[in-house]
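Form predicted alone, single chain, as structure tokens, below.
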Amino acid sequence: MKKTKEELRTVLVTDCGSTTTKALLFEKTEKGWRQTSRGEAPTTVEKPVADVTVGALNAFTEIQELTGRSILKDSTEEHPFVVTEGDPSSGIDLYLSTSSAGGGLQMMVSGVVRQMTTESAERAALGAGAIVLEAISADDEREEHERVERIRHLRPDIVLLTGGVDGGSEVHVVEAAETLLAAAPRPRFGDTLQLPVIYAGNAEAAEEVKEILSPIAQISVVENIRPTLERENLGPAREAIHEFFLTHVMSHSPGYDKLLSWTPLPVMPTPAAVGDMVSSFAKRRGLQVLCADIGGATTDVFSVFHNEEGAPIFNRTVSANLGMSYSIANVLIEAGSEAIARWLNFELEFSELRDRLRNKMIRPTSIPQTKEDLWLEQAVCREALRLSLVHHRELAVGLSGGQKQRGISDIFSQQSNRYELVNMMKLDLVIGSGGVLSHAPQRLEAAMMMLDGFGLQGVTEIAVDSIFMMPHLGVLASLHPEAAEEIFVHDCIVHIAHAIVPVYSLTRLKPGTPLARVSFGGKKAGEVLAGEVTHIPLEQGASGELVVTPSSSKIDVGAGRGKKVIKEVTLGLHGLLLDGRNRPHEWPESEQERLTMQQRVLQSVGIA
């Protein structure tokens, strides 16, 4: 299967998840690259099977049965695939895979200053597809024995140790290495192996750190993650994480050595593959993008926003306690009953709301049986998205240059060079993924969950990942980015609507007051009215100029107060969503008024 990307015609890709292994067949057709078939099977990384390839072969068999295409050989001495040669309707050219089975990649990071090196280390680990179990820093207000105790009880796959700018103080990062030595945590897999540690701190302390940790760890030294106060250098650390992921995590998971032998490219962590797809698409199109994958236990948020110099910056965060089944009670605890209930269009006692969500937590695979159950689940989704975005904004920051010289005594207090990257007014596209969004009964329901949960502002296109195809496309993009983007555009992304949300500082505004005029293709499409949500259905796929003109100099529709927005757009399934509810959301004090407002909003877009 050693073919150039120009010779490729058929590619089989799996995502080995914690519960399900999903296989997709990508083919080069007369219309270009397309996703042509899919197969699913339970992941078999756990006992009694304890061999991930069994689940993968079951998924391949389903594709084979559905398509009639010969994919698997009778013998699996080397790899199990029929290779396409003379007959283009038989075999495959290439097999690729991603994985989050066995809990995915789990890491601990350590730095000196929480909002400097530790935060940079988190961004590096998260961007590489990891879940960060713990972030240790010298200024985290814990006593030394508390840090040692915490680290000792972790079973990370990899530790990322950072601290200090190049040429700066070595004291704190050496102390962090000594803390790690005292704790001596064991890796999650391979009890006979040493702990994988990546050192990405002050280069002048590298030899001393290696000497300290050599009794307990296998150490990889890479370039400093924060060579100066004003610059991040995340690439080398991320590469080292991927290398350790393959050699220490994947190779010691049941059956992965066999899976690795089937593919010529490295198996990627699922979140890293999704992040690569989001990042490459945003950068190739020049778009600012926000993407959320909301699962049963966690919510991943990916973003690409431009920094002060106009360069695209990618970020990923994991909200490990926010999910729709296993972690649904955590959403309840963090958001509160009142915050969830405010999105409902029917009366529900807080006690019953809590009981229903607890039932979902102990029966995580159940699905809503009534409309009320569905609306409650969608209300939880709104709060999970809101909270995960708050978490994401805390880590998605840029660094301003030109800082004045500071001594070591000033380092712990320096935070002034950080600025928030996420600017909802500049957001071009939001993508939703995960069961509650991808499989909502109506696409407009998914759009409303994202509109409300993320509190969209200005003019933003809303889309969903049709069948959670982005991990497969992310690993394909590492070899054939053009094919991956073609499939992404035609088969993966479902464009739902463009949301238009004016933000204003006007007081005593009567409900129904016009906030902005909207035209498309030179024709008036409608008006955004204060306190109301209006759905304007227009022809799907129509392209033209969208013009949004604010009705007052105190109203911002995305270009600044009083300035109109002009964009060339292609319309999705459901045209335009005009939202005049201002940001942040304003709620009536009366419970009956709130209920009436929610009922009116859902009825106006046709999903009540």
Second form
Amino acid sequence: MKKTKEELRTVLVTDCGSTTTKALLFEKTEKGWRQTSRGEAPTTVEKPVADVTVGALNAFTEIQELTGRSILKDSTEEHPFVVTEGDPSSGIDLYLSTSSAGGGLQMMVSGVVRQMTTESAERAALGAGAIVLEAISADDEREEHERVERIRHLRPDIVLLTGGVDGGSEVHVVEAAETLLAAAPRPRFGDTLQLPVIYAGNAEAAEEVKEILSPIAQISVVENIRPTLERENLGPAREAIHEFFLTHVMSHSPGYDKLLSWTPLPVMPTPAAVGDMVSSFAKRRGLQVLCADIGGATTDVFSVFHNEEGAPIFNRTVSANLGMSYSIANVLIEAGSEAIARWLNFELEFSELRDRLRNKMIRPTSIPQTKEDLWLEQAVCREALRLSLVHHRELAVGLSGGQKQRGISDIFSQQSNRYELVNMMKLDLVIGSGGVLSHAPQRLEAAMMMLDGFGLQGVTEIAVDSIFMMPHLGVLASLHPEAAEEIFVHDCIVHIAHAIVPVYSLTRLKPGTPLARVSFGGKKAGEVLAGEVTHIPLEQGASGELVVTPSSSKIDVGAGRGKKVIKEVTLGLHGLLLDGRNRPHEWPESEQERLTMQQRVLQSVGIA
Amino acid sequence: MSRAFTPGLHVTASTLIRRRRELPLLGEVLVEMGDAVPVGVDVAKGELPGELYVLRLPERMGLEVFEVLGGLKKKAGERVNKGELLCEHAGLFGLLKTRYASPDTGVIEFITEKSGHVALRLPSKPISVDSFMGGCVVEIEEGKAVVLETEAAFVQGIFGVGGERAGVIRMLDIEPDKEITPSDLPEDISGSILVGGARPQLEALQLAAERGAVGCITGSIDDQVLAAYLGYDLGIALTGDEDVPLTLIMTEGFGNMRMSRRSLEVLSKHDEATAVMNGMTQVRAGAVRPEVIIPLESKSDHSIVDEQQLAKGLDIGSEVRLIRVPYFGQRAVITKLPKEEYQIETGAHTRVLHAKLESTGEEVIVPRANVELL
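Could you output the structure for the form predicted together with the partner chain, given that the previous block was the form predicted alone?
Following is the full complex, with the preceding chain placed first.
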């Protein structure tokens, strides 16, 4: 299967997830690159099968049956595929894969200063597609024995050890190595394996760190993740993570040695592939993008926002305990019953709310049958999105230049060169993914969950990933970015609506007071009214100029107070959503008023 | 989503159970192939390497690194006793002595020249693994694990907390849907696994623990009671190592639900029999449900048939529990299994089944994902 990018016509891609292996067929049609078929099968990394390729072959078989296209050959000596030669309707040109089976890539990171090297290490690990089991810092206020105890109980796939700027003090990073040695955590796979450790700290301490850790670890030394206070260098650490992921994690997972031999490109961790897709799309289009994938156990948030110099900066965070089934009770604990219940348009006793969510936790595959039960899950989703965005904002920071380097004793208080990257007013596009958003019975329900959960502001386009295709497109993009983007735009993203949300500092505003005028294509489309949410259905796919004019100098619609926003847009399925509820959300004091408000909001957009 | 359904929990009067009992590291197996091993005796033992402590002497003694290195009384590889002098430095012409005694007994594993830190390895600790349910030794992995097999009555719950316990089944003399209160507990329940009722009160659980009960198997629990019992709120269903006085297993879930008739029947047949239980639950991939195992004297011919029946999945006539509102907790019998998808009230299209409710005889349509086989 050695074809050039230009020769490619048919690409088969799998994402081997924790529960499902999803295969997608991408083809170059007369209209361009499109996703043409999909097949799914349970993932088979666990006993009794314990071979990931069995699930993958089942998914391929489903595509074969659905399309009639001959994909699998009878003998599987080298690989199982029929390779397209003469007849373009038979076989495939290329096979690629991503993987998050077996819990994905799990890492521990260690640094010296929480808001410097540890945070950079977290960003590198998350950007490489890992879940961060623990982030240890010399300044995290734990006693040494507490850190050792915590690390001892972890089973990470890889440890990323950082600390110190190049030429700075070596003491703290050497101590961190000693702590790791004392804890000697066992790697998750292969009892006889040495723990994979990547050292990306002060270059001058590398030899000593290697010497200390050599009895327990296999060490890879890469460039410092934070060579100076104001510079972050995540690339080398990320590459080393992917290298270890392939050689230590993948190769020890059941059946992956075979799967790796079927594909010419490395198998990517699923979140890394999604991140690459989001990042490359945002950068090519010059957009500021937020993407959330809310699963049963975790919520991943990806973003590209521009820094102070205008450069696009990618970030990913994982809220490892916020999800819609396995982790639904964690959302309940973190948000509280009251915060979830405030989104409901019906009365529900807190004890009943808690019982329902806990029963969902222990029966994660059950689905809502009644409208009220659906709204309850969607209320949980709003809170999970809100909390995961809070988490994301903490880590998605920019680093200001010109920071003077100080002594190591001052470094512990060093945080003044960080600034928050996430600016909701500047956000162009929000993409939702995961069952509760992608498979919401009505697309407007998904839009409302993101509007409320993220507290969108200004003018933002809302979309969903139709069938969670982004991992497949991310790995395709590593070889053929143009094909990946074409499919992303045509088949992956479902554009739902543009949200228009003025933010104002006016007090005692009467409900219904006009906040902004909205026109599209030169015609008046509607008005944003205080306290109201209005749905303006417009022709899907229509392109034109969207103009939002605030009605007062105290109102910001995205361009600054009193300034109008003018944007060229193409409309999605449901036109415009005008939201006059201000940010942060303001709630009526009485329960009855809150209920009435929620009922009115959901009715006005036609989902209740 | 449309094809997913919860196949139900295993509840069998008699089946062949195998369990692997494994040391966390290499050690010694204490039994031989074919041995009949009673409940709860050690089958393997080993030594857990001692913990490593890094003693940061320059910081602790207020000295420079070279001063610490010059004053060390032990070398790498040497043994040191608790309280024994590890480092001594004489400052100010020998007038001021700074001493550091070893905080524990162990062996010096290494000394870092650059930092003056000393790593002390504590002595190893003995560990063992017991036979849990007991049975016949059918497999041995030398130095590592044994596999035991026994004929047993077997009941899985939906959710539990607490680890492995062995005790004697004690049926509570109350209706299956009655809340368990302190007055429902007999005095002599030391060593018992209590069975019955639903939604135990916190005071009842505390009193049961006080009286020495080791476990409780009941229909359901209130989530606030569980939080109070554990001392914290449980965020994910990943349990088994909670430090609780008695292990709890709920057969149905949260709220107010009576134990399924089948579970109750199996357990009540073994009142006063020795049993083992484990509250360990892991709902994610490779799901682990809590279990009760009651070893039996004689073998039955029906065990395999029972397992196969469960594996068949949904069928017309199957008895099911409905696990979502508006029919949450109700029992029903499947009357139809249409192949095509159906639009339910939420607007979603999904595969459904028709079922007749036991309580009212009403026939209802529910998503297949929302039933459990009984």
